[in-house]
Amino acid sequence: MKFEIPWPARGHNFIPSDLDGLQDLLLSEAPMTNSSFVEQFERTFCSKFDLKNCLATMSCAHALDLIALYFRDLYGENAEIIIPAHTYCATAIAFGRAGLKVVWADIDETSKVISMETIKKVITKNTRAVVVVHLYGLIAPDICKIAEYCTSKGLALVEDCAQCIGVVRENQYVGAFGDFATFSFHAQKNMTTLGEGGMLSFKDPGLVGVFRGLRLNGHRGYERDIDQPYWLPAMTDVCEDLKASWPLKSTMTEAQALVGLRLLDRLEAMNKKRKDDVMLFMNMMKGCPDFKFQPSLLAESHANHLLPIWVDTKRVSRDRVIEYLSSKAKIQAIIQYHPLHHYELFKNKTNCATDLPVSEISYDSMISLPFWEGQTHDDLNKITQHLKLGLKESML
């Protein structure tokens, strides 16, 4: 089916200044990966968002992999890691693949993200870490409480900030509340390093060497005597940074890092464009009480990454709304992913309780509308007009 307003393949367009210096880099003889621009990108990212230590990776999923490998070495297999069932699969796959026990947490009915209450319901004596996903661009409203609780209980806190870059709660940037944080620069995110890319942040400076090794096949330079030839004993050593885990390869290219540096300069402007568009959309949707939104959709604690809405399924058929949008208006609304405990992969590989009523209701009632930084006002106007028409035709 051909859509007039398709689901966007990217989160934003590039402008010429985003690519400044890229041609010179590609035509030079400078290193192509994991060199000076990557280091500059890491330092700038740390400084901009008040983070302690940052390492660029191939993806947010790889950043999660590095944390999971560290947890397996630290806690041993079968340690319990609490993860919201309502998230993208990569959040959980990393910890399951490392041999850790995934424990599903439900989400809050209003915010649609994990909360202090839903975490406490699944805490056990075997819990070692909590993963908070700031979904759709919203910093979890309970993040301060969760951080304090995890500290008091000796639990590690991981923030999955894939959809929530550059926003603030309680005068603190997202990613700075936990012990670890991950960010995504995938093509559909609020900023992208040429389609893929990620960042790992962590508070403990003692882990810099560990994660650098894990990120690059365990490579370390040999410690040579001052008079020893540079070529002996070999180019690099290959080290065992963790006893229980093999290293992997997840480095960022210089071209990606250079573009990332340029985009950091205009991230606030891109996020503001999203926020302004959401405000316009919500103003146009006034008078439609059967549609609900995340709270703080326009506050500084929301990156407005996506534009999800939830319908009252007692009064409205969600599927009929989407059918109307797709067939009559040629607008490609979608449903975000199943709660993860529904997928056969997780059914077969996890063995934990799945009493997650809010996640189930959220899935059954949500519609994700096409939305990106390049959205035109004409597109937003068309979406709102047809949402209202679709609502009339979908009442139960």
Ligand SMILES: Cc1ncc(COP(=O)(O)O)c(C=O)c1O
The other form holds:
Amino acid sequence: MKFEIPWPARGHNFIPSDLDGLQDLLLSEAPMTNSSFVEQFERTFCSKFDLKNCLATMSCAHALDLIALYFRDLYGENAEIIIPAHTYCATAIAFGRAGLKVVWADIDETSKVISMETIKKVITKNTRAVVVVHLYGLIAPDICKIAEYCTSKGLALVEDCAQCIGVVRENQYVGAFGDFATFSFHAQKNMTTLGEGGMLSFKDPGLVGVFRGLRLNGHRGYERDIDQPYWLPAMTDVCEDLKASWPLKSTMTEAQALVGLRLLDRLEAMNKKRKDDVMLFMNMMKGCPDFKFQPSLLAESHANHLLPIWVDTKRVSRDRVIEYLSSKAKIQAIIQYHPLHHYELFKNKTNCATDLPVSEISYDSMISLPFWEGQTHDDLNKITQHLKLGLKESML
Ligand SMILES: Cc1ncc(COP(=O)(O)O)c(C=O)c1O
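Starting from the form predicted alone above, please write out the structure of the form predicted together with the ligand.
Below, the chain from earlier opens the complete complex, with every other chain and molecule after it.
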């Protein structure tokens, strides 16, 4: 089907200044990967968002992989890692692949993200880490409480900030609450480093060497004697950074990092455009109580990555609303996300209780509207008008 307002393939448009220097870089003989622009991007990312150590990766999934490999080594295979069942699959795959036990947590009914209460329900003596996903762009409202709790219990805290970049809660940037954080610069995110890219951040400076090694095939420079030939024994050493885990190859290109640097300069403006559009949308949706929103959509702690709404399924057929938008108005709304324990991969590979009523209800009642930084007001207008018309046709 050809949509007039399709699910957007991009999170934002580029403007010519985002590409400043790119042609010169590509036409020069400068290194193409993992060199000075990557280092500059990492340093700038750290200082902009008050993070301690940052390493750029090929994706957020790989940043999660690096953490998972480290946890597998540190905690062993019986370690349980608490992960919300309501997130994108990559959050959980990394930990499962590393051989750790994935334990699903439910989400809070109002915020739609993992909470202190849902974490406490699944903590056991084998829990070693908690992964908080700031889903849809909302910093988990309980993040401060969760961070305090994890510290008091000796649990590692990972923040999956793939959908949430550049926003603050209680004067602290997202990603700075936990011991580890990961960011995504995939094409559909609030900023993209040419389609793919990620960032790993972590508090302990003692881990810089380990993560650098894990990120690039265990490579290290040899410590050579001054009179030793430069070519012997070989170009670089290959070291074992962790006993139980093999390294990855996940370095960012210089072109990606250069564009990332330019985009960091206008991230606030891009996030503000999203916020202004959400405000407009909320105003246009006033007087339509059958649609519910995350209550914090307009708060500073929301990066407005996605525009999800929920209906009361006792009154409204969610599927009929989506069908109406699709067939009558050519607007492509979707559902995000199928609770992870329903997927074959996780059903077969994880063995954990699946009593997750809020994730289920949320899935059954949600509609994710097409939303991106380049959205026009005409499109927003059309979406709201047809949502209202679709609602009338979908009352039970
Ligand atoms: C919550 C969440 N975590 C992780 C990822 C993985 O990000 P990437 O595509 O950069 O690997 C995504 C991507 O959509 C995501 O939404």
